[in-house]
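In structure tokens, the next block holds one chain alone, the form predicted on its own.
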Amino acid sequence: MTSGCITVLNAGSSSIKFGLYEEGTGGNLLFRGQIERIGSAAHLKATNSEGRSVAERSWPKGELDHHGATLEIVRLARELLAGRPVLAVGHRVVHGGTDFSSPVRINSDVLAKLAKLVPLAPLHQPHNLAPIEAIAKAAPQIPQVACFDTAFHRTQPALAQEFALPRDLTAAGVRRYGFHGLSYDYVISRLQEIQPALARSRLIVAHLGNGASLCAVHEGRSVASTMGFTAVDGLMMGTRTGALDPGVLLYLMQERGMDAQAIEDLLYRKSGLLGVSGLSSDMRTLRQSETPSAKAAIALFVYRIVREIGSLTAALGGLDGLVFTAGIGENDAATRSEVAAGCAWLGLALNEESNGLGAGQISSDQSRIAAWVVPTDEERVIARYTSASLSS
């Protein structure tokens, strides 16, 4: 009998990552890939589990939107699976609000509730929902499951989720949600496999990429995080401001005449590493630059991380381990070294040779705090949850 497969879609603002997995919560990866530059000159590339290219294609500028890109992935999946059925499709959805604290099978009611959360994640939620709608129309018989970036943080104490606002606003959902939860979920599950004692301790996981956040974790559960009501809060990011005095927004409206759309564009797309450097949102480009503005952007990025590590250490009542993950966290040894230097007061010291390799434990034998690099895999977490939902 032919076994079935799980398809995973992780849609961003200009790309859709995808993975095809064997059925089962421990399902093996069969194929993975992405369509990038959606809305521009879209390009698809897919590889098998060994990393060998199995498909590549490009489209003229403006020809492919998220709906069309989803259908192209569906067509490719059918071709690669050669008759093996797709049992379900799992999706990364950034915001689950207060209604969804765990993965959920998608129906029209769920989709309507998720659409109402678009204002809370304007860069992500619309693109997360577009593939769901495309598959519901093209293949309504296939179950779809939403897995949420906010769900991991629903274990936080009520105090950690509140702003100092009137109670009616808190009750209406204006609270700290936290994001990157699927990444944190995977990292903790991986640590439970390779370092179970560390996974149970007081940890800060640093998800450092174009989007960046920190999460304080104890006994495998989220205690506090740097992101709050939206995914623009907390750390400085590739193009996002991170934490900002609300008075700045009042100033921009009252003195600069900026409306909500202009402010959204500034906060989400024109600030962060890009805004400070005036050069790029890509850490690799900034590291190669000798310009003072590039160096200033990197310094501010590291400074904000170190400050927030201090804050989350207080929330945990101490710190036993620091784990780096995501694009910058996994691949930029210089950032890890600079963050560690800023945390020397905590007793953190790196083994620079191990740090240069960028895998596994990178703290020195003399360090009072364990430091690790654990590559994240959000798609595998989604595949596990999607497969589990079929048997529940």
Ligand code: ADP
Contents of the next structure:
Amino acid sequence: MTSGCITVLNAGSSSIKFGLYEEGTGGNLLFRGQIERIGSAAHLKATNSEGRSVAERSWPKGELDHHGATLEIVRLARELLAGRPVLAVGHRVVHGGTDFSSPVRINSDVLAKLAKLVPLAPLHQPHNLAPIEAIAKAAPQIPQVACFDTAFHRTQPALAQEFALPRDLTAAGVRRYGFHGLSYDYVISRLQEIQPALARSRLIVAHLGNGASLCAVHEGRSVASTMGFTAVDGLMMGTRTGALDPGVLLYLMQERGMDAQAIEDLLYRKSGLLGVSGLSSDMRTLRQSETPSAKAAIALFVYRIVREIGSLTAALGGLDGLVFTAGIGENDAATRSEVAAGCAWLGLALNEESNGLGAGQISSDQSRIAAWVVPTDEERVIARYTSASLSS
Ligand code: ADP
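Moving from the form predicted on its own, what structure would you give for the form predicted in complex with this ligand?
Every component of the complex follows; first up is the chain already shown.
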């Protein structure tokens, strides 16, 4: 008998990534791919588990929206799986609000609740919900599961989730949620397999990609994180500011006449590594550049990480381990080395040879803090939860 499969969809503003997995919590990846540039000249690429190309296609400008792209992925999945049934579809959903602290089977009530959270994540939530709606219409018999970026952080103490705002605003949902939760969840589950004692200790996980955040974790549970109400808070990122004195926003409105749209554009798309360097949001480009502005951008990126590590160490009451993940965290030895140098006061020292290799333990034998590189895999954690929901 051929076993069933799980489809995972991770929809962003202009792309939908997908993965096809065998059923089961340890199910193998069979195919993965993405449709990029949705809304402009969309392009699909898919590979098998060995990374060999199995499909590639382009669409004329403006022909494919999120709905159409989802149906193309469903069609391709059927073709690639050649008769093996899709048992369920798991989705990455950025915001689960305070209601959802774990993955949930989607029905019309759940979907209505998730739609109500759109104002809290207007740049992400609508794109996450579009494929759910498309599949509910095209194949209503297939169970769908939402996995949330906020859910991992619901274990944080109440204090860590609050702003110093009047109570009615907190009650209305203006609070710290935290994001990148699926990545943290995966990294901690991986550590539990390879370093169970370390996984229970006081950790900071540094998810450093285009989006970047830190999470303080104790006993495998989130205690605090650098992202708050939105995914623009905390660390400096590829194109996002990270934490900013709110007085800057008042200045921009009152003195520069900027409206909400212009400020959103500045905070989310024109700042961070791109804004400071004036060159690129891409760490590889900045590392290759000799310009002072590229060096200044990297220096600020590292400085902000080091400062926030200090803050999260206080929230944890001490630190036993630092774990790097995501594009920069996994691949940029220089960033890891510079962050570690800023954390020497904590007793952190890297073994530079291991750091250069970039996988597994990278701290030296003398280091008081363990340092590791653990590659993240958000799609796999979604596949795992989706599979588990079928048997629950
Ligand atoms: P996203 O948040 O979009 O998923 P990623 O986790 O893929 O982002 O991270 C993208 C970042 O990782 C970019 O800044 C990119 O330059 C950086 N990166 C990827 N590979 C390398 C590498 N080999 N060396 C340095 N930086 C890298």
